[in-house]
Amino acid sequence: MSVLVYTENWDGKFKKLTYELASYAHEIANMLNTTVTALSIGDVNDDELKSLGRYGVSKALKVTGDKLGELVNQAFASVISQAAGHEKCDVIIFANNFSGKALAPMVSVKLNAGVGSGVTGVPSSLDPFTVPKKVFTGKAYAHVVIKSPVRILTLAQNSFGISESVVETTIESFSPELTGADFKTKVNDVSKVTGKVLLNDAEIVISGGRGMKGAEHWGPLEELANLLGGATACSRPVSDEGWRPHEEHTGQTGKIIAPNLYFAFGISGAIQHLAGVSSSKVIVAVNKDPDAPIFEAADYGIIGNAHKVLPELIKAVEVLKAE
């Protein structure tokens, strides 16, 4: 028996996200007397897959092929499926992400387990299994519990954190056996966003609303963001408005980020955006209006003009990282 984690790699490389993962099924296995194997689908080298060891993986499975260098669903679930079945793992890790949205389920079914997703927590309990989530936007806590044999969770973002427990991991090959009905789906195409910090990977967001009056006015929060090393995000307004591109809204018909640190400037915080960034460990909000809602959501609030306030914070930025 063991802890099973999905490692997703981008072009060879892991991130932030999969050390967070790994940590976390590094706990629950101690919390069940096992060992972590972790799971990477494509052309990830040995160096790479042996730095999971530093956050508590013992082995890690590597599958290969080049009709496995994209993602199709329908394959990767089997892969993932006939992994679990080979290590005989009870629990099954996904990031809360696209990716792992979509596998969750489709793995769920091939093995008949019940998922928890977005989980937020390790176990409170184990018998019955039980695990934490927030809902209703982040005002509450539910506690989910899992009675099938097989267990497949999917870790919120930035909601565990990383941990170190080294130990040595070993390399195996794993061969599933797949078909063609694994390969229904055809990728003809990928286009990828470069050459900026993706909103989802973002451990720093800055954030515009309605506020900013015009999409002429974005180049402040910009600078911001390349000066934090952050990236920019805005509310389903101005995406309606067309100030800013559709895959930087945030909110429930949006993206669902949960940063280390999220700016608001100029964003009123109707609860349909907040159910989308709540997770975030710090808000900040800029907005004029002093009974603006997202002032109850921020950790720290400043009651003033966005126009005036970040050409002050971009000098506050400079001047310490000048230092």
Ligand SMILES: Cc1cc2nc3c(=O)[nH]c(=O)nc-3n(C[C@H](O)[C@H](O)[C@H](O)COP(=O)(O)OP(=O)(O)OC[C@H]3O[C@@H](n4cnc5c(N)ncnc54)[C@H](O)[C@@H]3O)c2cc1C
Contents of the next structure:
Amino acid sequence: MSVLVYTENWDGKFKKLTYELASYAHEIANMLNTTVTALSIGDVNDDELKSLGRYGVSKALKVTGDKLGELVNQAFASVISQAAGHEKCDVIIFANNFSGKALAPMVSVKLNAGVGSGVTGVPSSLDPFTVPKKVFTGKAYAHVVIKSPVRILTLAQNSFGISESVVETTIESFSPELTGADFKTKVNDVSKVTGKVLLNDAEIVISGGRGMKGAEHWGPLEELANLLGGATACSRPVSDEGWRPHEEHTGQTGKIIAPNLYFAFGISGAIQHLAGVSSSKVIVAVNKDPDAPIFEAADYGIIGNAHKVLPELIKAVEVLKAE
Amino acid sequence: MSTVPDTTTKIRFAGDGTAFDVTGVQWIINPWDELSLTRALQLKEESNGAIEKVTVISVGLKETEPVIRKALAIGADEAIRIDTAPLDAYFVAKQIAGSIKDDGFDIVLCGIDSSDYNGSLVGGMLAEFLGIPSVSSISALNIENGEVSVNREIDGGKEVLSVELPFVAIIQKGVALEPRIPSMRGIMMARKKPLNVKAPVEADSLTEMISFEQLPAKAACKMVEEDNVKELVDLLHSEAKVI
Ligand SMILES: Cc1cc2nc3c(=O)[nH]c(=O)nc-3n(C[C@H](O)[C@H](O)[C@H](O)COP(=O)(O)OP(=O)(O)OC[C@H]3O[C@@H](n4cnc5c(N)ncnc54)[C@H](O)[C@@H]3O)c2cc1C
Ligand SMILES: Nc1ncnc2c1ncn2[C@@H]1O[C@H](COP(=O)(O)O)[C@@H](O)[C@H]1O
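With the form predicted on its own in hand, show me what the form predicted in complex with the ligand looks like.
And the full complex, kicking off with our chain again.
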């Protein structure tokens, strides 16, 4: 019996999200009186693997192979299922990000394991195995019982946090059996955004809506994002209009994020928008309409003109940074 | 496709929080499935007859039929309803796989999640039950000279993939810009299109939602004057401790 956590890497590196997953896995392993094994697929060096020890991962299984540089759903799901069998894992943990959403359901079928997807915390009961998650696009919580002996969880980002618990990580190579049938999709081209804080990773997000009035008014939003080390985002009409790239659109049909701080400038706060941002720890709204629904979701608000508030805000943050 | 409560529905629970209260709920096609259907119809039109038909399939009880008819009105050629309550994603995927495994579909489009229980599971499970590849988070799906190419969103970028048929395409934003809506003519024609009801296959569910809760009420928003932005920064720094 043990807990397996799939630790995805980005160009050989882990992210804060990886350490959150490891911390979460460790907490569950404690509840079950067992240990955590991490599974890494692709080229990750031993120092990076050992960094998982700080968050309670006692063993890292390393799988490498020239065809495993990019995500191939079939092959990766097969590797993870074999590793889970090899380690006799009864809890398998993924991030609820694009790769977790791709892989968890496939591993589920291979192992007949029920999935709690987008879970927001540790089990409230081990028997029956019950986990909390948000449903109805963030409008309510559900308690999900997983009835199968092997359980799969995908953790909603930023819902557990990072907690240290230092152990020594031993590294083992693992060689799964893969066949040609596992590689029926092929990545032909990759284009990456570099040198920018990614929206999903950002602790602070500066977002603008239709109230910003046009692409030419985004300068101050970007300036504030730079100043705070954050990322920029927008509402759907803004990306539909082409004022901002589609990757920045948050909401039910865009990205679902949970930063520590979310600024909404000129965003009305439609329910579909809130579905993507309501898990933020702190929401600040600037809107000229006192009745805008965004103020019901916000923690701090200014009723006013975003174009006037932004330069003042930038000045005040600069003063704070200088102190 | 799944049928879900309209996105603006006020969510209430019945039976001491053990069930979703469906009184007065307006049902719609899951928004991703509306986009998937739109793209499927475009591909059929672009294909010069190479794509013969677009079928929608839904696992659900009789109440879901008006929503399924809407998909026919938008332009699907036929519909299948598997007559059972969708117990969980594993159960649903097994029902769909059981129904279509011998029907020779080349592309099965699914949404990335249903806006009711937000599983993000059925597509990947279905591919696995059918034993065919899947690509997830697809933001573009094109067919040229019989070759299928898709764009997949990744953290901080985009990939272009080629895929062998048959496969399951798990769809998100981007595949089509606006969902199609039914035309008057579409609504008339939908009445005559086949909506086949099939009996469910034997299948288990592996999970069960035993109870629900509303989110805890949020504290009132603290207001700051427009000409006192410095106070906001102070609050964010010393009270909320987020900057
Ligand atoms: C199925 C479906 C899915 C959807 N998914 C999403 C989604 O994922 N994400 C999303 O964002 N939307 C989504 N929408 C759209 C959503 O319903 C809203 O239409 C949208 O969020 C509104 O965007 P907005 O707040 O930027 O614009 P508006 O609603 O036009 O609001 C603009 C706001 O700016 C304020 N304002 C104007 N000028 C100023 C100024 N100078 N200073 C300060 N404030 C000002 C106004 O008071 C107003 O509140 C979806 C809709 C549907 C039907
Ligand atoms: N009851 C259902 N019948 C048919 N398809 C479904 C059903 N539930 C979910 N799906 C499909 O699976 C996708 C993802 O749903 P889910 O895994 O429930 O989040 C949806 O967008 C649909 O394409």
